[in-house]
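Next up: just one chain, as structure tokens, the form predicted on its own.
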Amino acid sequence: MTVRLIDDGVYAEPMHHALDQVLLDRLDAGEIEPTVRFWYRSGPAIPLGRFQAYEDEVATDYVEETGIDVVRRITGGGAMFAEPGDIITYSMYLREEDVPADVEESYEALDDWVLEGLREVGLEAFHEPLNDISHPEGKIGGSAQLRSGDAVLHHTTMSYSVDIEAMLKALRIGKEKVSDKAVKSAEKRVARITDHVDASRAEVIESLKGAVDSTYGAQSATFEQETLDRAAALAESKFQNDTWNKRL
């Protein structure tokens, strides 16, 4: 198998999202062929899982104060706080028969080029059951999936320099205030590469960008127009609404 390997366009959180359910569903349709692309946001973010109920995971009053956009995603897990600079998220959209059937095992083998990648650029990085790529420190980050049809989405999010303070500010997580005890705790729980090594996040995503190569073959590509298109008419029309962004 060899993927196209898309790196560039800077994209408000809706479009990301859009373009997550069009590329899945262009590869589905046979439309495209197997594809990684790395995200480039233009502002702060939280994307929500799925599954989750708006207001007890996200601190409506401070996000619509700071303008931090909240996108409910196609997948389940967990709410994440993303600013530009701060995370690294990916995504690969690959044929069902190019992904392990079992979940769980499936998860463990598409973190296989993350962790030769990470570890390239000297991070101490490996695969924790069900979905989550980890330092011995802590969770480096998480990923989720959505099977349709004979096309697979996984996609990753991981923390680069997260800003813990203002993440306990942006999630609703618990009722602790955002203390010095509270922030100490979550630095725990979260382990940040810039803790781990020296490397800028331009490096570690040429290194994670070169563990795709190695690992299946990466031909450089770009969006094509009716991709960008659909993706833009989705957008408007469900991941940048209320009507499915606070449906729970």
The other form holds:
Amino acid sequence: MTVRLIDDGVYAEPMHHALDQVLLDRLDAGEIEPTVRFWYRSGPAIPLGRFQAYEDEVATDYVEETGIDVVRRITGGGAMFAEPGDIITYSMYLREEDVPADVEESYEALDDWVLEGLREVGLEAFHEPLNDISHPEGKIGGSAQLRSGDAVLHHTTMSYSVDIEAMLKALRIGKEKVSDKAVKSAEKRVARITDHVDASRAEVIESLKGAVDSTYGAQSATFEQETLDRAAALAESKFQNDTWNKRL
Amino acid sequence: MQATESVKVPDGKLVRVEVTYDDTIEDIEITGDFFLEPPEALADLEAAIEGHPAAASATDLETDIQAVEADLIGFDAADLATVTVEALQ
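With the form predicted on its own done, generate the form predicted together with its partner chain in the same format.
Below: every chain and molecule of the assembly, starting with the one above.
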């Protein structure tokens, strides 16, 4: 298997989720080849897990005051707090035949190249079941998958330098008020790449791209116009709307 | 009446239920950071629980949850049945 590698385009949160849906659908329809893409966000966002209750996870007042874009993902898992430059997110769109059928195995197998890329910049990273990428001092990131027809979406968000204080204001972790205790325990749980290695975010992404290439063979690519057009329409009709984002 | 309960499954995910009931379970909303394939099966899981007596046993609920064609990831039918029964107690 070789993959197309898209490392291009700064978009608002709803567009990123629409791109995930459209690229997954287009791969399933045989219209595009397997693809890996890195995300670049235009503003602060909370990608919410598909089955999470909005009110349980999001500090609604803070999020509205500060203009954080909350978007429900098409994948399960937990909420994240993402500010541009602080987070590394990528999506993989793969054929089902190239992914282990067993879910637990597939998360582990699809983390292999990421761990290689992180270790290459000196980060002591390992896979932790079911879906975490960890460091001895805590969780660096997590993945989520969706299987659709003959295609699999596997996307991952990792903390490069997340602002933990802002994260705790934006997310209602455990539905408790933010206290020093909560900050401390979250600090323990979240491990940030920048706390452990000197590499810039761009250098980490370059290392990850190198690992995609050495693992799968990568060809640099850009979004097709049809993908962008369909995603823009879907961002507007679904991922910008409360009907989807606040459905639970 | 309404009741909510949640469970963090050991080595698994958080599952939260909000149950509306009288003598029977009229409505249930299942939320959490779990995974489900296909995701549309959430409605089927809810339907498998709705209609049971509010005094149903976890075993009864589990049998009907298990009959839903879906992969529950980060929790299982017994976890969902148990948290529902706990909400009703």
